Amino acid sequence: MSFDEFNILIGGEAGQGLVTIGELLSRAMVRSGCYILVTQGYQSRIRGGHNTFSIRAGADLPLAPQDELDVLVALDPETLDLHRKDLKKDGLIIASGSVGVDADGAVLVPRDMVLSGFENTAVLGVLAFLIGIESALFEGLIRDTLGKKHPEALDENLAAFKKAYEWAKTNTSRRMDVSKTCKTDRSGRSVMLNGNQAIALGAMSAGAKFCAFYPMTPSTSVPLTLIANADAMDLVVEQAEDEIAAINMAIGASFCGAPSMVATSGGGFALMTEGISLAGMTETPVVIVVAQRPGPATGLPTRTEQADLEFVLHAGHGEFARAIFAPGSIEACFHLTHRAFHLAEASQGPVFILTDQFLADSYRAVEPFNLEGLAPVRAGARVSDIEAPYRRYLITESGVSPRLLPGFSRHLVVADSDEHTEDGHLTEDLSVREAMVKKRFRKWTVVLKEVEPPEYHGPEAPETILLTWGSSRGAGLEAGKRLRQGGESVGNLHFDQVWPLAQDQFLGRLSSAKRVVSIEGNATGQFARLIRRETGFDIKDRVLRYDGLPFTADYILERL
């Protein structure tokens, strides 16, 4: 049995070591030369719910989760419930012993292995030897992941995978060969990242020193990652005591001329609201990175939306530029990172990364970035270019102050967050309020001039225009692929940063076609608002999902 892809989703409750089997099995297929791209689903619990870890595998890129499985993996009854429904007719279950099932073909984990207390590395070993992949690989990564997390099982679970894949042996009759489905001259060129990971290997490319965070799923694993490498890349992470100090943290610090980010999600970025104002009107560069989850309020905290837009856009008091980007793969996770600390130093405020729980979560295959040319974040002006009297808000005609840091020589450094005058004193002068508003406005031409283009794919006078943003990407990129292959004319458009909005990049394109649909994770439609505020350019066609689920082509072309 060979396949173009096949798909596979483990499912089970949270304490089961589903997550294991899953990342397990992710690396095994990367070092396979396999494409990969995984969803995770899980809910706001320590132990039981129902969580899935599916992974969509190929020898060409996956661009989005597929309803579609080849293989279910059923650790717990509920699991079959609930998929077997998208089970193809062909699909191979595979459950614990504990599960019962009555289908044909279904292979199940003999009991003595289950009770032996290493249920799910059991469960690896059947699945491994399945899907044609050696042992040998699989038991390299056991030692490699279990080794450190938890080495007193280690011998154990060897033990369990062994006893497993060599009764999968004798005891099976179908088999999955992923050595044709997967291309083997690409074996070891590719790293297996998410998301989260890739946002802070950016940050780290631009010379991050600082990070301030309070845990907020799904936002957390961005500091994790930076602690992960902290001490090898000279760099502070602090779990604050809230939001609140997290954001003035990094504010602080990138004052002192550290450059410093926040990650966090909806409900910590009402908090951080005051701090984006401050660091507006102290004009002072910092990155925070929002993940989205559907809210308001706690909402459902595990997972994925695309709401989130019109609150950063507006987050904070009074006016003053800011950019917004949304990165819809894990290489623009990392790149737009990078561009965001150079962009938050260059206009000298903050800079926002919209993500959302599918991308932070979602592992892919990915080449490993280049690194050349990416120099990292150099803060504050030359101090030998400044003159004394120094003043801090000196008025320029690009907006853009010299930025001298605190300590670093006998300039004295004054900031307000009052309204201030050039040398940073506060004032109620109204002439000088109002010339200091025309100053942080004419850097609005500094964020314009650095604005990404959108990402265009298809015939250049295309019928139809599938447009999105940020994580709806992949599956806009499916959907539009099937349909040209179906002989329709349709193009993609998508954007990997959403504010500001240069219309000269896409205007003439969405005028041109005769249909545009806008592709959203949220109810109302919020980025093709925004364009028609912007453009005057009515998007009257939207494909909305807020289930709390990412979009799959088939939820897209199934509304078109």
The other form holds:
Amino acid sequence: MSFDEFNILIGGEAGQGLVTIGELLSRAMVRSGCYILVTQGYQSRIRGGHNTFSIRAGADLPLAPQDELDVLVALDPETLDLHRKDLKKDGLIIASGSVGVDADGAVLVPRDMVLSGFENTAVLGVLAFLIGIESALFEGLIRDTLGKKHPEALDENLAAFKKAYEWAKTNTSRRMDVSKTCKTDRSGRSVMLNGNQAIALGAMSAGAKFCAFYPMTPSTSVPLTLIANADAMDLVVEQAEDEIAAINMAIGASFCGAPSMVATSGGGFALMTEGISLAGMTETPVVIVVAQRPGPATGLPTRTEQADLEFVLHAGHGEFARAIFAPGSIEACFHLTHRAFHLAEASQGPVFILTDQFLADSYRAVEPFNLEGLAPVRAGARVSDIEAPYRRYLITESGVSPRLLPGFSRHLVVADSDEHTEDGHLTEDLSVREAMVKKRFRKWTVVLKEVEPPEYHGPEAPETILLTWGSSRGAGLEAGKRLRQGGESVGNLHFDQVWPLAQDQFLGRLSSAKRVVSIEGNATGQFARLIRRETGFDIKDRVLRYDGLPFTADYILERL
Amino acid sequence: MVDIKDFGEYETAWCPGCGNFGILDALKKALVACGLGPHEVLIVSGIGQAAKIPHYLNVNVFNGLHGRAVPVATGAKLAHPGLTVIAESGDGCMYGEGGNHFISAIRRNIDITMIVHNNQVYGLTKGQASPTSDEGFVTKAQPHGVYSSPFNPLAVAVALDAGFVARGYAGMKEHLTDLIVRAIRHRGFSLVDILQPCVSFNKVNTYAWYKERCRELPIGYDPTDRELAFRTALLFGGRIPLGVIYEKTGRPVFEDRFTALKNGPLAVQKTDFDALRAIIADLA
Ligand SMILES: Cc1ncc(C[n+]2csc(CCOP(=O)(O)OP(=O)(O)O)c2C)c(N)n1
Ligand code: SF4
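I have the form predicted on its own already, so could you send the form predicted together with the partner chain?
In what comes next, the whole complex appears, and the chain from above leads the way.
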């Protein structure tokens, strides 16, 4: 049997080690030359519950998750019940643990292996053989990864893996030779990482030096990635007492010249909004990552949604310039975060990165990021020939005032959250107020000049345009591709930046299509409404998803 | 040589006779006594009458949000450990809206000095009760008197084993100056809670009231004795002790723990692209 691509789901309870199986398997596929796309589903609990780790792999880049399965690995009975319906006719089931003999047609991992205490490595051994990936590749990986995490159990893990692999060799009859699927010359060239890791790397590439956070799923792995590399990259990362402290710390650090960021999710961001407004008024650069999950309130803590666009757009009282990036791929997570730091510095204010649980936890194989030509942010000026008295809020044509850092020269830097004079002192002079509002508003030009144009795929004059933003990009692209293959005239327009909008970049395209469909992970079509508000162009057709799961191409195609 | 004139002379928006004037004076004198040039000092404040104080001084200033002086000061110190960072604001700002930050700053033992103008009332919003108002204190917002018991910042600080805990009084300027000097010199977190008469909204805790009660700690008082410090922190009534109530040295200072800060301020640190390349390669 040969495969263009291959879809596997591993399901079980939290605590059974399914993420370990999933990550090792993904890594093995990447090392053998596959492109992969991982979708993680989990529940808000540490033990038990139903969790999934799905890998879609192929010689071509998978764009989105897919429901139909080639292999189902069930670590518990619930996984079989829930996902058997998605298995292809000739699909393979590997069952373990409490999944008993009634798992009919399945390859059952022997009980003694399951009870050995190394259930997950044993399951991996059976799986590795059945999908045709060499034992040696896995053994190396187990040494590299598990060896680092649990050196004391390395030998037992290796033994459990080998025993299971050998058992499968002699005791199973069916085999899917997946390794051929991915036999491309890419082996050894890709790196595997998820959206949050890419955001953290993008931040480091921009010279980020400070991050404060209060843990909240699904944003936490951004600061965790920074912490893991803090010593190597000279970063200060602090777990604050709450999100209010986190944003204020980041602003304090940025005021003193550290390129700074915070990462949170909707609920934590709600607490930060006062600080966002402070960054706007004091003109302090700061990058804010908002990893969306379904709300309102604490909603579905571990699922995905794209419903915080309007919130982030309006967060913070008063009026001030801002930019919102919404990366649709791992590469975009990296590059847009890099750009966000530069834009925050250039516009001296807040810049947002809007991501979500799906993208945050979705591992993919990508080319190692090219760092050539990337420069770190240089915050403010340190010593200067600026004449005394220095004026932090000097009224300039661009709206951007010269930024000095306190303590680096004899000049005093005065910043204020109240309306202030050019030298930073609070004022109630209403003519100064008007002049300062105008000055701050001129910074929109700086932000607008840098707007990332939307990405377009498809024929020049399509009948239908599928519109996506953020993490729905992949599913939208796959749906578009399949429609085009079926002979339909369809184009994909994707926005990696959702604010501000530069009409001339897309309005012509929208107006010339017969039908425009907005594909969004929320219940009201927030981006479609934003486009109408800004341009008057009314997108009536919408495919919306708000059940907590990411889009798939099938989901879109069934509803078009 | 730094001179008091270097710190400027400004018109203020405070009521004539307000205790804030004494505090401003003492602070200037303390900065001079510490030999700090204006550019070496950053004062971070919140919102309130007290929080306007940095505007009346030549120093670096970040006048932020109500209750949020301490986290901004914390971030600033972590970015630039060489700066002398003072967080200064009113009792409502620091203990009410900012209560969680107060506790956390003590626990971190970050080297900032927290100066609180404690007038037992909200000044800027015209006379509501503050966290330190006495039980029964009558205001327009609390017409039947305050129901809650007052927050005791000194006792909380001693309970959390803060490095430096002191109480001063705006009417005893020299004594106050000395306290601020010692607080700035203390490496690690320090608190100076300053009793500050509000002539407009607090008609109970007046200059006369404080004069009758405020007494310097006796000679021979041992500020390193934590139990004694705790008992002393509980005294507030007929006699109000002033001075360094608790001092503990030797606890690690927060910013010293970060490897990144061993090479000076974050703003001048390079981005090591080779290290970043290695981190990315490790993801294969
Ligand atoms: C978030 C927020 N809530 C409320 C206010 C209104 N406010 C301004 S100052 C203040 C209280 C001031 O009292 P205190 O901190 O004791 O300082 P004082 O004016 O007495 O010196 C309040 C409630 C505000 N500015 N911000
Ligand atoms: S209201 Fe009270 S605290 Fe404010 S300036 Fe007047 S006297 Fe001072």
